[in-house]
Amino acid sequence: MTRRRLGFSTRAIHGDPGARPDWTPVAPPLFQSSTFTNPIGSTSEVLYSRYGNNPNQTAIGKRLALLEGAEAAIFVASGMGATALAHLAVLRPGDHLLSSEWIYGGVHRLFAQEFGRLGIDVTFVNPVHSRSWKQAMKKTTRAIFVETPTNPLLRVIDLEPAAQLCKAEGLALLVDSTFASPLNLRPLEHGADVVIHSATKYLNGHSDVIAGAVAGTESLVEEVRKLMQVWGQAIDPHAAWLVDRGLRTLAVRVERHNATGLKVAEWFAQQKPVAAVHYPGLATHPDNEVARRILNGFGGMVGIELRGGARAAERFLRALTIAAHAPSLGGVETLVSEPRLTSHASLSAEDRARAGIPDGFLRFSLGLEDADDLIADFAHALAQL
């Protein structure tokens, strides 16, 4: 008899469930130990938390692999760590990487500054011009990197052109899917080879953990694990235990984020002090058709542009009572940040404007509060402008 495939929520909570012995704890125990006793004379790998084989570490890796449809997955100490190790697993000195130019600032610095020191060449490409990938290729090109949805404009990249090119040329396609989470997008189903997450965000969902994750083939994840052991980026057992807790509510949280995101975006679109709203669920968004085709939900991230620039943004932020002015995203509470002071602080005002991020741009990570309460909070803040 063929076993029925379990639903997303069931997998997020139980992984691959089996029979439970009597007196099994319902909540998983925390193995807050750096090391474990070894069988005398055994040649098996020792259990050591820096090696990533602590039971708390391995449990969440197996769970994420099930959610992404991957052969394996591994969690590490940060999203930047996951990005670095995933690329070092597929690239060698002398190799060339094609990267979308619409990526997180920290990753851009990693590629532009640090990879060169390792002998890895990087070219940045506009990801919506599908022919740009082919035109920018070199004989040494080995991989393509894409972030989708992007930060902070919420552009949704169609993965199919890059995936087709990678398949034809024997390249690896790496996708940062942090903003979507596995509920809204599973890149492996669209031709990607590697999925990267900042697990600090939606996978954990409670703004109390720094972590990253990589999912892909067994061989890829094993290479990441070997690099993790050398570079010392294992996730702490307690952080892994907290991620385990977060994964159990991932589906219901993201469903709520999706609903609130659409409601708030539609409301902002009707407000006169708001010059533009960036949300892939709106018909006015340039990638609305792509988003409807490849996403299962539009997410809880919303960007707006306030008339009045930086001064208007500051007045708006000072008037908020529910939403907090803080970086990061994906938690149960609503956070608001200004890219001009965070992710894009290194750019001049003119460069930010050319990138579509003028002063007065605010990025919202909408939490699990009642949507009507958030809208009332935002209405009060807009009234101060």
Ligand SMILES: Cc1ncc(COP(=O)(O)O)c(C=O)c1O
The other form holds:
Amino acid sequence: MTRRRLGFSTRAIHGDPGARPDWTPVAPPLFQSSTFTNPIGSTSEVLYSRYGNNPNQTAIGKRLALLEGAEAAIFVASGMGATALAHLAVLRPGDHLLSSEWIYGGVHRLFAQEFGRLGIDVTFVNPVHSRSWKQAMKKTTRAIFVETPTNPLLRVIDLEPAAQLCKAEGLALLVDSTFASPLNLRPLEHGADVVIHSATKYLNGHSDVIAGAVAGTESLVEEVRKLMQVWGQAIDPHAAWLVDRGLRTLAVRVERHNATGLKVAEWFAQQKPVAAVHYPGLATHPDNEVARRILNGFGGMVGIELRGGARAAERFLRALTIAAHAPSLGGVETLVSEPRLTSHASLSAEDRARAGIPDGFLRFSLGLEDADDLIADFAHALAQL
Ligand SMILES: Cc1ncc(COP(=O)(O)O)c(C=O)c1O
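Show the form predicted in complex with the ligand, please, because up to now only the form predicted alone has appeared in this conversation.
Everything in the complex follows now, all chains and molecules, and the chain you saw is the first one.
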């Protein structure tokens, strides 16, 4: 009998279910152990948690591979660690990387400051003009890096043009898919070679872990594993156990984030003090057509521009009682942050405005609270302006 292909939620909970002997714990035990006994005289790899072969670490790697449709996946100590190792696995000194200019600030710093020291040259390009990739290519270009949806404007990058160029030129396409999670976007289905996550966000989903992940071919993940071992980037077993718990509810959480995201974005679009709403599910969003084509859901991240600028933003934030003022995203609780003080703090107010992020811009990571309660909280805060 051929086995039915299991759905996303079932894979998120059970992975690839095997035989279940009697008296097996339903929840996985936590192997909070740095090392394991090994057979005397054995030449096989020893079990040691820095090697990433602790059962809590390996279980979540296999599960993510099933969710991304990848041959293999590996979790590491942070999203930054995952981004650094994935690139070091495909680039060598003398290579050139083409990166989208709309990326997380920490990754921008990694590319602009650290990669140069390793002899890796990086050019930043505008990712929506598909021709810009080709125009910026050099003889030494080996890879393209894209983050989608982007922070905080939620631009959705069409992966097909970059993927076609990569196929034609023999480059690797790496995609940071943190904001989407594998429920909303599976980059490998759109021609990407490597998927990167800050698992700190939706994959874990409870704001209690720092972790990262890389998915791709067996050989790519093996290369990342080797680098992880020598650069000391393994995920702690307890963090891995928490991510395992988080992955089990990924599907229902992200479905709820999607529903609340759309409802709140539509509501904000009706409010007078709000000059603009950025959400890929709205017809007014510049990438609405791309988003409808490649995303399975529009996500729980929403950006708004308040008419009153920074003063209005501060008043709004002080009036909130449910949503918390905090950076990061992807957890069960709603968080709000101001890009002028976080991701875009290094730019002048004029440069931020030119980048489409004027003062008064607020970024929401909508949680799993009742959407009506969130809307009431936001309505009360808007009424204070
Ligand atoms: C899109 C994106 N990629 C990578 C990172 C880095 O992840 P971490 O904080 O887990 O190292 C972040 C963190 O905010 C992020 O938003």
